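Single chain ahead, by itself, as structure tokens, in the form predicted on its own.
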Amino acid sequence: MAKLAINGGPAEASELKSRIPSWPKASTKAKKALLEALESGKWCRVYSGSKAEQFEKAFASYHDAKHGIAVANGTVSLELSLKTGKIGFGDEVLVPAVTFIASASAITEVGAVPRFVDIDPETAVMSPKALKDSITDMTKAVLVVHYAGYPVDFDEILPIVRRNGLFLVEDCAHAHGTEWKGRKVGAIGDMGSFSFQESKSLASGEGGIVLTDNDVLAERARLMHNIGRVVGRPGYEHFILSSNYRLSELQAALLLAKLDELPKEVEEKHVNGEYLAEKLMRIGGVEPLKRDQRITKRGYYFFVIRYDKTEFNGLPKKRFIEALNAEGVPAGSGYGMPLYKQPAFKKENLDTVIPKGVKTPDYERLSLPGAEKYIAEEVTLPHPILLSGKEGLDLVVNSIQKIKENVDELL
């Protein structure tokens, strides 16, 4: 019986690390892209036809969408969705309690109030039943999150939404790729918002996009974007009140260099995901996130594993992760905690992000049982770990059973 590496035995996975590829990657590709851009003189997106515009068009049509615009970040997509949408002061936002909080701070920063909703701890996103009970009289917005790239259900979703006529954007961050029963998600909804921050999917350091169907939405998204400003027209002629949200022509020149390569990662991702959800599963106490045949194709940011101790002898979380280090293996546990026990969530923290007089959740008392049970559980792989072979992921599933044979060592 092999002894575990964190004990001092040889680690499983010892080649895993030279099999997964470096993040970002940064290819022949995208260097000749990012000179031509540097050396054109044309850094700012203000010029009609740039390379912002190309993207905006490529990655909409990618992503299934009549619209892209195109801005610094993900954070701020989110925002720009939101305003986009008319939320703004005391409006309620249903957000899932389980997300990065960019997913949260975005409806503060436009005068709103997030208001938690439980996720299944079986998909890590938000509960259809869960949204159902959040909604008020003072909800205007869902705001959903394809939380490491599964995406919500939309069967159960979308009847909720209209039913209820709240506006509804899709935080798309984890999710390149993802699709829905053959549609791509992002405007699927009223909006959608991606990031490109480096550890993405499709990364240029910093960087987002919004995408829509609907021609009105867009249009207000793209003056709202440009300091009201008309792009391509010439002058200082504002039609409205707004800030800046534009991204830089070198990183538009690096995501359309990068954009050729994520169809073919994301399929690769997508059937080696399948391929490790399968061998865990028959390890037994680390369940993949629940397979569901309307996911057609699954983008990813976290792989994402449910620990169940009892399997592994009560093994703490905590203590299966290092020991899972120790193989070779890069596992995490993800954002580690639901949003409304984050600091940022105390009484004293909100007094300068929501508007004296409106009312807010009692946030440091909420305690909702799909997020803290999923919290307690969630392992994380990241997603470039998909790009190393049925070889890597073997070594993965081997450092797993390793320790599920082992356990006692640990205990």
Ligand SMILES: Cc1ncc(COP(=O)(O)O)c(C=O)c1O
Contents of the next structure:
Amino acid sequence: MAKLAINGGPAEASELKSRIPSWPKASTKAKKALLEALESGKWCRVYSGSKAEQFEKAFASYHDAKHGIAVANGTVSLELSLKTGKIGFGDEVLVPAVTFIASASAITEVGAVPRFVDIDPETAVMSPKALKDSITDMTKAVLVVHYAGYPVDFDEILPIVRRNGLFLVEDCAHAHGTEWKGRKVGAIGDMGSFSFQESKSLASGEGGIVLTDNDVLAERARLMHNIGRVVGRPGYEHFILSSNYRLSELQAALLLAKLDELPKEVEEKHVNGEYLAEKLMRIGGVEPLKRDQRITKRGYYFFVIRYDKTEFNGLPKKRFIEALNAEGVPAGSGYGMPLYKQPAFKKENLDTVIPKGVKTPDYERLSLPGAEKYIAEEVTLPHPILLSGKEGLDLVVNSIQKIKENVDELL
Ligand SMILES: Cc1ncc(COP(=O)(O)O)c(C=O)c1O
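Mind pulling up the form predicted in complex with the named molecule next to the form predicted on its own we just looked at?
Every component of the complex follows; first up is the chain already shown.
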């Protein structure tokens, strides 16, 4: 008789769904804050002492940064970071091959050229050696991504960036709460960019922020985010030609209320993530990302499992995920491909985007071994699963164990 749920057996993790908080969470405090903002009649941050200003201060302080500039989403926050660093026409920006498309599209949006750097398949983030090997005369900036909330190796990356006089942007869309050697990410490089889109650890539907410790960059980003106006001076005096990246007061009020919940959730996810990693390592063939003592707090967007099919009698990853889903575990496979394989990087689709006269790498012929290996093995769990308690995570572990023990049913 079939044991696996995919073959009609009972689902091991049938109770898991009810243990995972629905996401995004609308707490009573968040609802009250949103309603108050709505009724205040102040929906745009043109006033001094705005909710956006309060949120910027609070989030920057939580993330160990001197300045924060709240913006409309985590894509324009990357664009604003690059523009603030005066990255533009024809400049080359190094970006990891595995990330969400916005990390690369922000580069073309400012007229620059993305050059993909390989990742380390054990950490899912930019390989320092590959970074060193990828720098050319045209390289002006590096956009690192703390993928899944796993920070890049700053001990290796910072000296390379500084030695070569490059501008460093941290894409922290996955990394709310992540700490490197006791310091939160975001202002370790020149500028950091966060997303508050609804699936993120801190969510307001849409939203973002840039962080920096640099006073000059902060002032420039603030001017640029407000179509060249000084915030709090809502007249028609504009000091730089730019765009409108502002966050609305309604979203800022929501974020301010939800920020109170974030540190506790980050802590809980960190502790539970360690618990899950420990248990998975005992099964074999389902490794977490590499353990590293320098990561003092792990923020999460995904919990990543590196699936080795040879430990599962050759069961393809796709089938493993389907079997896991049938047991009641909401596993996925991240973004599914290295970015250079996206249709957007086909020559005919690039022609309309890249300014005339600017040369691009031949993306279609690219094959980076670390990225290819990582993508072949990547299984992802969404971060709210880490709020399902140890009992919830035991259901995940038991489901994987069950698939391993009964893998012959699937072959
Ligand atoms: C790594 C990364 N960078 C940037 C973004 C863009 O954020 P947003 O959706 O807020 O524009 C995302 C969104 O998922 C992301 O995952």
